[in-house]
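The form predicted alone is given below as one chain in structure tokens.
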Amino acid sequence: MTDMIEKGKGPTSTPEEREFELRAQIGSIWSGGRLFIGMYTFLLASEVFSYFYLRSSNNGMLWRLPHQHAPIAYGWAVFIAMSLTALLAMYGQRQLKKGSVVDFQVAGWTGVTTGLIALIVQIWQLTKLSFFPGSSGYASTYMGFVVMNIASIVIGTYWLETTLARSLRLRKELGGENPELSMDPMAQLFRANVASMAYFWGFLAIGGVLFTAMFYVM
């Protein structure tokens, strides 16, 4: 690094160094998003392992009592709302890459709405259960799934909302037409964050298929 000093502004770096730092930041967002998904996978995998272990062992024939059925209609409603949110997040990110900021914002805010609907329905579903937590292996694993799913929806929807808020901030700070598409460092970091957010929602959608099959189909 250089030791150049601007009057009253402290040390500065060359354009090459600033470009390197920007690339490093973008790479960190990319890697951090994928590492977060990897760590989250272990959390979901523990739920899958518990489900199939208790189901296969069925100690005392207490895996699942005859009357224990999760509310199927609510479960499918949550799954559909989460799938729509994931599709909207990925569609918005794709449209942003094509240069359509309006499509990204419309898809994003619609996705926030469907995410909140999924969250409300998932919480409301707890009032409609026909069993108590811990009354069987199925009941225990189901409650674990619900808690993790609520956390997933909150994280994903919050992440989506913050990208939209950041888009509005870029418009205020950078000005001009569609500053989200510019080569300004803030805009480049914004697009990297949007890509990681969409990737996370795709991961949640895939996980939703598995858990919906486990608790509402099998």
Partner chain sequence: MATENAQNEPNHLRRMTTAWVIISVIADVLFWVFVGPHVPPGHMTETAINNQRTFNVLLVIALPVLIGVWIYLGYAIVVWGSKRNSVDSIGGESARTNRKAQTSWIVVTSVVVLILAGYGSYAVIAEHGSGGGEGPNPVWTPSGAAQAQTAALAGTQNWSPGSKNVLPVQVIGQQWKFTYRYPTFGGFETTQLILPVNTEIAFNVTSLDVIHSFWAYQLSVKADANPQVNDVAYTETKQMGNFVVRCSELCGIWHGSMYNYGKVVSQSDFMNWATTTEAANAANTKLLPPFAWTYVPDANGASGGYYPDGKQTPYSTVELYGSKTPAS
Second form
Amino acid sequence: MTDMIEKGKGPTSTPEEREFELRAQIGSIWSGGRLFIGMYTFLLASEVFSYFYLRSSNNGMLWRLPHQHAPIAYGWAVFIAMSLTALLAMYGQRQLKKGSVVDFQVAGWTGVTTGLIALIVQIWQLTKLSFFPGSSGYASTYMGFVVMNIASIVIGTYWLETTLARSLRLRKELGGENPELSMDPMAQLFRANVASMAYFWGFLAIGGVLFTAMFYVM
Amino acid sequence: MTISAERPIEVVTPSATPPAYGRSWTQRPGWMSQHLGTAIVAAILGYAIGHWFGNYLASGYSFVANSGQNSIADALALTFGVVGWLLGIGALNYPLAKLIGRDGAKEETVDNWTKYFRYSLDHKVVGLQYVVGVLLFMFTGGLLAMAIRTELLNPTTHVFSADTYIKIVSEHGTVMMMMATSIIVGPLGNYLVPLMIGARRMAFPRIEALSFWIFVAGYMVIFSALPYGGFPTGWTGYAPLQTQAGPGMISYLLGFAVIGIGMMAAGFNIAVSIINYRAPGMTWSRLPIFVWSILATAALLTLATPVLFAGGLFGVLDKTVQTAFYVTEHGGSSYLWQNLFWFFGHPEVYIMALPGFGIVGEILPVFTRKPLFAYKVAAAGMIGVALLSFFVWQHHLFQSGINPDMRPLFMLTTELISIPTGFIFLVGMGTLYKAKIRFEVPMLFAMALFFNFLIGGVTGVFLSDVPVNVTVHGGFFVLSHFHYTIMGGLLFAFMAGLYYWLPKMTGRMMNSRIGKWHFWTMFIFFNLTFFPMFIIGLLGQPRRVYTYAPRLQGLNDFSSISAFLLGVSFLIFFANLMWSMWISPVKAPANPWDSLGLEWQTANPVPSYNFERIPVIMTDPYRYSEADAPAFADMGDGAGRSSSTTAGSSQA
Amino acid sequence: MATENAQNEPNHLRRMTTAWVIISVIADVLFWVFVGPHVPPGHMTETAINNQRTFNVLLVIALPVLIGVWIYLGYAIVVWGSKRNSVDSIGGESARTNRKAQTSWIVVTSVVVLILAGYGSYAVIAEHGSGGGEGPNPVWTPSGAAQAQTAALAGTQNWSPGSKNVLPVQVIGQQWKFTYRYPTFGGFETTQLILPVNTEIAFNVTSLDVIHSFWAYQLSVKADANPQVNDVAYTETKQMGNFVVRCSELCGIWHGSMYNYGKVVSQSDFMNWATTTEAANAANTKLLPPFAWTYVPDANGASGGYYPDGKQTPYSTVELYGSKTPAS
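Could I have the structure of this protein in the form predicted in complex with the partner chain, to go alongside the form predicted alone above?
Below is the entire complex, every chain and molecule, led by the chain shown above.
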């Protein structure tokens, strides 16, 4: 969230203008986070649509072979790790709001760890597949789901990690005790970013429930 | 989030440290600077690495060894090539730096001509980059169109083999569709939206720059199809032909996915900017109509494109890891692609129509000296079109055997969409009523849109009618219909926009004499090219054929010759561009069309921060007919206003 | 549009309306009388007649719309255009909105659109899908359609001259030609499409490879040929004569060459042709896979075997692949 106004050449912003632009930036993070979720919803919805379309078409009686399952234990492990990350991200954001930066950081770094675990297990699961990707509609949509889930984990964990790294650097740049909670523009932007990130993780968790139900339960 | 002009701003005093403007952490020596050259080198390296990696991974698999075709290597090579391109241009510096908490930083800024070859965060530079980018797309696509019409001169003597012809047709369609999604949002949207809403910047300048550079990457990926042997599916890429096709298909699927990322990025940034960066006083009912149209388009870009992206991803998976999404025999469905593709594809059609309406709505009041008629209806129409466009996709599939019982429903939704589309005619005709029309070149193009789009729209109603669709589906009638809407609507609007705003963007006037030649040749030969195609289609010629019934040769030749002359018209445009921009530039007055629009009130050339003071919007736009109308915006201490010569007279 | 008139100004709207009414009526009448009867797809079948009529109705509605806008634009250019591009920064009329004009515009377009949608829906339903492909389970069928499909699967002859039964014909698209099977005549397969006149035909369209589209132009029948899908379309032949069949969905390199000609002949001629061809082809027909709605190569595609689309999985993938990934 940077500004492009060049040093020395730019106009001298009045306090009102600075305030206005700060509000616009915070608003952009807020609405950008929501719009990104909307965008991501359409992406995941394509996968859900494909799943149910192929399931109801059942072409060649090949929606799913008998006893065909993606490795269930791995799947649940990914789901649990992702949900944990989501919970930690949201918990951290709530604690940050309440004023506990340490809680935010501990929860956040734990979340990054669980996110990375989810990523590794999700990739590792691919080596344990008991079916050929093209053997059925289920197998195909499963591959699509795995690719999207990897993308979700990477995006979510990346976002979480950047907020934590940002928090550390803010301490260096702003100094003082708990600069994350100050009224400094950078701190305000930081908090808006954390809120959008936590919101996105909440969204991913809901998606995770849906996909786990689709691929490991149903 | 806006602060209204009336409400006093509550000032929260920021901390003693100045805001994060201009903290630079990328102080690098000159030889490390990144530009188009480093991007090309990195892309080539990435391509090579990806290809090697794909071969390393997959050459042992029997389906690779037996077929002698390693789709995995092709796909990875192109993917790594795109990633290398982005690394090389510097698009990934910021996301990577964020991992170590860098923020509030800025990339090196270069303030000479080389900024046009760099990852620029200035929306005005991106806009001009886009102008060149889409023109490049358009001319290559246009050359392919010339090749198509050459082949269709004679039903029995062939210039190209059937194989080459189908590749040309496919490439033409795909390139033009990709170009058309960005042709207005890219150049004019990026350049003008911040100026029109009174903002000093875009909300996410990096995402904006990414959208352009990935657009260029998409151009290269889709053209890589030709050395890969092309693809035979047309721009629609229907499976199972898609599954059957050779490695060129990978370029198609990845090309759409890559361009899709660019479309999402562009739409995302613009939508967020419009929502948050409107100047104080710029309420929703004071937004220029062009911004409304871009907002509706941006919403479609962000929400519809992910579906295309997913469809392309599934296609690539089918091609590489041998899934069976689109293979009916293996539990997939060829209908799945059709549904995903058109669920994106129909909103896309409106992505290509709405910005045109916006430009016309912006230009008409200026050249009629009247307020825009029924402004709210126009805005509502655009939003209505955007919403409805998600519910019409199966009208592309009326004869496909999918959901026959839904046909009346999709016929209804499709015909309903003509109501909000018709609003633009209400607006246009109302604005022309008792006007004082000046026939400058932009106005000519704008009025031509009404002529062309009317034909395109009315034939759309024919196509939406299932009984008539039986005859016209999949034929030249459809082809003519969408050329009338996209080329006759969007491209004419784009030309209107270029003639109208290039003086602002470059400070140079387009030559109006050559411009009129360009307009009249383009208008006449466009109609002479495509109108006969309605008849050709009704007489039974399917699309994408290299040969046809000999009795249709007369009409086809007429169409071909007109198409060549239409090509000449584009050469006239190109000559005008060269002449007016480089060879013999004429300095543009600050406000050549005597417009009240905010974008004309800034200094010329526009400083990188756009506005000396953030303007405060005082009133409605388009108060052209009132002699004593208040100024549209309070520009603070008058910067920009002072340099405008003609605007004062109408505003005083 | 805005209707306030200055005292000495001519009544623009009245002028335009007069011109519009006169020209529209003339254009509509000219079209309906002189062009309409020759509009494709002609009169060869029931659906062709109906679809031609729909086209003509739409055009009669569309012409006044086109003419109205054109007259308005032309009038505006002539009357309100300034001749010399004089920059006169203050314009005329300041109407931003006009409730009457807006409301009437919205009401008129909505009514026209709803009427069109209603008429179109009626036409589709009343004409059994208007000759368009209705998928494997058609919802709008002529009477006797179900019986024809049963007869097709059973291979029993259900049609004879004068019987008024529905004749099932199978269209098989393949790269790059159409072949036709007559299931009720022993299931012989030919490259010629011969149909009896005054007969309701059920086209069962399918494909062996990619998506084609069976477009019998003069019959006004169009149905996509999808692999694994039986796309059914109906029409009733009304006139004897030749017609052309084209593929109208891009299907690969030789898509442009994928056409042939068909014939509608008298019922007795058709009966003769069908029975003689059935007898002449009997030996070949035996080698063909039994008649089915769709045909698919077997799992490996190599043995060239076909199986009828049935109720069970044609091959056991569990057997083929076991519970493990196949060696690759």
